[in-house]
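One chain is shown next in structure tokens, namely the form predicted alone.
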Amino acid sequence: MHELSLIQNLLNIVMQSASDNGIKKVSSVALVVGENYGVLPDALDFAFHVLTQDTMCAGAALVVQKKPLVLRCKECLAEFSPQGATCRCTYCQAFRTEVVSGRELYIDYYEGE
């Protein structure tokens, strides 16, 4: 369950930034999580609520925006979301593709006062 360490690192960033900006209480944290990043949304939520206890983020809402996996075909340059387990281009059927999005994990924003 690497979600605990991911959330701990993200919370450290949020709390340091909030402290640097004079924010005493964080009310929400928004994350962007790629579909192919390999985390479980329920585990992120669980880790967030456990690790925020007795911190400036206690009671804050965790907002998770999922970003779909998008591939670009190296043959025809079309971008598409793969269907099922295959990464074959849906336009020209080539197998050579690269990831455009869907592997990211970052803090989009946080709110507080």
The other form holds:
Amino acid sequence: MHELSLIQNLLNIVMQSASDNGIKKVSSVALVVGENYGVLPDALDFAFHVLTQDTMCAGAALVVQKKPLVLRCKECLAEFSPQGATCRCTYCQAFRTEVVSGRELYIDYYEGE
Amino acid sequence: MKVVLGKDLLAANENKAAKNRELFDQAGVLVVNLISSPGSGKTTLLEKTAQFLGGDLKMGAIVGDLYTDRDARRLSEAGMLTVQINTEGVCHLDAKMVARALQEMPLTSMDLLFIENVGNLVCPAAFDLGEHVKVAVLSVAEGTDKPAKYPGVFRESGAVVINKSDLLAYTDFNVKNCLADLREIKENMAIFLTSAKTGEGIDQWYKWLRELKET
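After the form predicted alone, can we look at the form predicted together with its partner chain?
Everything in the complex follows now, all chains and molecules, and the chain you saw is the first one.
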């Protein structure tokens, strides 16, 4: 359940920024989550709902945008999303890869008045 | 009003980790973050390490567990300076927890500090604690396919200890296939096949730690 501590970080950042911008009520927060992070959308929602109670984010929507894991094959240089558990290149079957995307974990934007 | 942030959620953790790393470097202590599933033998490996390297290097351990202090007590008895962190259900250590534990840890009188992370192959890999190197510990009872199934943690690690080699005869663990998978996930990674219980193969692990400490 590291979703709780992640959402607490998210709220600290959003509420600081909202107060800097004179925003009193936040209506939505968009979060970009790389597939490689192993966070569960339901657990994020639950944590968001619990931790926003009695804050300026109460009732706001959490919009989670998932970014697929994309690897680059070091042998044939193709980029691919791995299928299932293996990281083997879908084109040349090599195993040596580097992460291109899928490790993101950032707040894209929030909306409020 | 829409406010674009693009702000990394783990930035606070990364900053704290950088501060921890600064403290480690100032004190001249090498810090190793041990990550594994529960029951892979991390604590036994550290007990053995303290037993054999204790006369040579001054060692400490920050031990992350959900609730008990059983592992810290074992390591303390083995001669390590230990601080226990109880995460109360949280599945990984973060840099702030380690920073808090460091207040109780006499870093300057130490050569080597281990951080024994919470037993979990997923979340701990995502949190930088300020360590110099991550080491993944895997036991043969867990199965050959763990590196292929959890490549993230192995990709982040500088070394892998394949432990409980004394059980090889009782499992269908395939050392050759596991090594091949590990090599393909990350080249040039140090790999040790050990039994922390019997001491088999553990001399190579000591040698690696000692060399890393010297560089």
